[in-house]
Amino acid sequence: MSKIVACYKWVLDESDIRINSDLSVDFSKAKGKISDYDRNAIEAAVKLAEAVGAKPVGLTFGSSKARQSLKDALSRGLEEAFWVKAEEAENADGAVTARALAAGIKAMGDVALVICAEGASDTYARQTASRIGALLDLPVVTSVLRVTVEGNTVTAVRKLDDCLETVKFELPGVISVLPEAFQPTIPGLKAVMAAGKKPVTEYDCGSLGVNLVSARKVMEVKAYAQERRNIIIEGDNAAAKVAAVVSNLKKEGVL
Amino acid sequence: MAGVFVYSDKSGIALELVGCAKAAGKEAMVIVFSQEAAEEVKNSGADRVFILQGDNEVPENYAQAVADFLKEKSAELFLVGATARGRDLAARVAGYLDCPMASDVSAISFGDGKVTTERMIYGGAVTQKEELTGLSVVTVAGGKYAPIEGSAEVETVTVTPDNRVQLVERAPVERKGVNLQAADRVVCVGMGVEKEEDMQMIRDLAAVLNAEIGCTRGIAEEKHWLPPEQYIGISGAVIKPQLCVSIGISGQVQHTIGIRDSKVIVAVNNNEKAPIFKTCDYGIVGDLYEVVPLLIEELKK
């Protein structure tokens, strides 16, 4: 059976990121989670799967943390999770991630659809369904808001910035799922549990021969500097409050 | 021939990248598919235009062809407007090119057979900084540079286009009349607001501010009360009013980096420990049922 595979990202959760007052981030305390808009894209996968009598698994380009993820995304209706696996995931960018992905879709074989999201919830690149498509040299639609796959047939129907456009290709290729597009469900008791028995295949990088060395340098990384009065107005009468807030919007020249 | 090589969907944005390119010192070429989109960036300034010609109407399936033409002109830089078409093609010419890519960045310098870029991460809380050394590829939104103005000289070059993705047909997204990148001011509603029939009050505050209305992305997209053009954040609109008053809405970063260029920001929440008063010039900690209707009968005085 042909596999329909949802790439997906193990993440920082960004609420449990800490900015220090120098303006350095602390990350110690951050969970991992499923990148939130891959959520979407295993639930598209699962969705497309079942119509088309499909096979929908999980891939991930992740560090040893990454071993987490697979419970929680085999819990979402995928039935087989593929892990590449190398310790430089968690600082990849976008050319040795979607290196590392297209070498795994190549390894599991008989893929006739990838399905990613737009982008990760830590980066937010929205680079990793093109690159894929092009490493690969797959036909590749991005933006997806609506997508039917009938025979070899995809149609899909892209949300762009002025119009909505509806394009076609023949499988295999690759698509960009937006968020709207497929809500995900939240998994029950009984899929939880029965997600510890699905099989997991891992892949070393070594022996896909994957490239680990990119031409990026990340320089610098330090937190987001608000410029803001933070002028929170006190008081119980909220008449009053009001009053404040609006001769204060007056003196700045705003109303 | 080096330099930077600029494509934009969007011809206005084209002209802008041409400004940046060439403010650095930059020669700079722009690409483009047709003889229309050429007559639009013809006076953009550029050293020269480049009309890929070929026999698809999708931008993006020049990708292939776009890379070898970058490959064989020694470009040093491919500089895309950073709108959905764009971010596609530029992602999919580094993929052909399997080169480094800044996406979305909101600073750009040049350095020897290098650039150095920042952009945000994890919603907008962290900035980095990046080096991409050797051919890349980096997207900039739009408003960011100067256009500047010049005649280029235009030449034709035919290309192969990737005919495996067929269009089937294009219907232009109804604009409801709200634009809300352009608004003076925008009252911005999020999930304090507990029943539809409450955003009465909320148009009731637009119409005395004469403010156009945004939301959180949960208003838009799971309550469905607002169409999702209207949504503001990071994968919605970005907005840099005058005056943006922030009406139940915990201020997650997802949805303040698309307030955050906003002149003036008025935060009302009933929750004093909700991130949105960290990102406000003024706050107002109560229930915004009370408030509101206070805030429309001050600002009818």
Contents of the next structure:
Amino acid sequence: MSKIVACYKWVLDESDIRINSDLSVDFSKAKGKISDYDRNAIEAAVKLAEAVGAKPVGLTFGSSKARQSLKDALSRGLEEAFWVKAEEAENADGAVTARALAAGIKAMGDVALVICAEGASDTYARQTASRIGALLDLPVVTSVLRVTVEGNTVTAVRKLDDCLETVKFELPGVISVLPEAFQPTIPGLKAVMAAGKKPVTEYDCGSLGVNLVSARKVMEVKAYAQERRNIIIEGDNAAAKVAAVVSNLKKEGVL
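Let's see the other form, the form predicted on its own, since the form predicted in complex with the partner chain is already up.
Shown below: the chain alone.
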């Protein structure tokens, strides 16, 4: 049976991240979670697999910390999970991540469709789907709002800045879905219990021959502090107040 693969990322929960007075970022108490947007990709894989009779599976690239994600992913309707493991994943850039995921897709075989989120909730770099498609020489459609599969043909509606665009391509291929495209299901107790019995395949990056050398190195992470003008516009004349707001926005280069 052909597989529909949902790629997902294990990220830090942003609600647990703290900013210190010197703008340094404290990740020490942050727990992990499946990226919020990647949950939508998982839901898309499950729904499309049901429609076409394919097998929905999950694929993640991560360090040993990513082990925590497997049961959660499987509880969301996936039938099997694949994990490309490397401790270097903690500091991997988009190129390394795509190479690892593409290697995992090649290793599992018989993949009809790869689904990514438009971006991960920690970086939202919007690179993964396009990079995977380039590495595997597959058609890629990004910014997908709606998608259907009939036979071997995928019809996807893309949400662009000023219009909707409908495109078609033949399987196999890669798509990235927008956050509003699919609403993730909250797993029930029965689904969570069943997830522990589903198969998990672990790949070692070394055995897959993945190049784990990142092209960039993170030197420092600091919070961004926004400077506010604190301009107060007074008066009772609404038109004059609106004109003052517009004038100030033009001075700031917003308009």
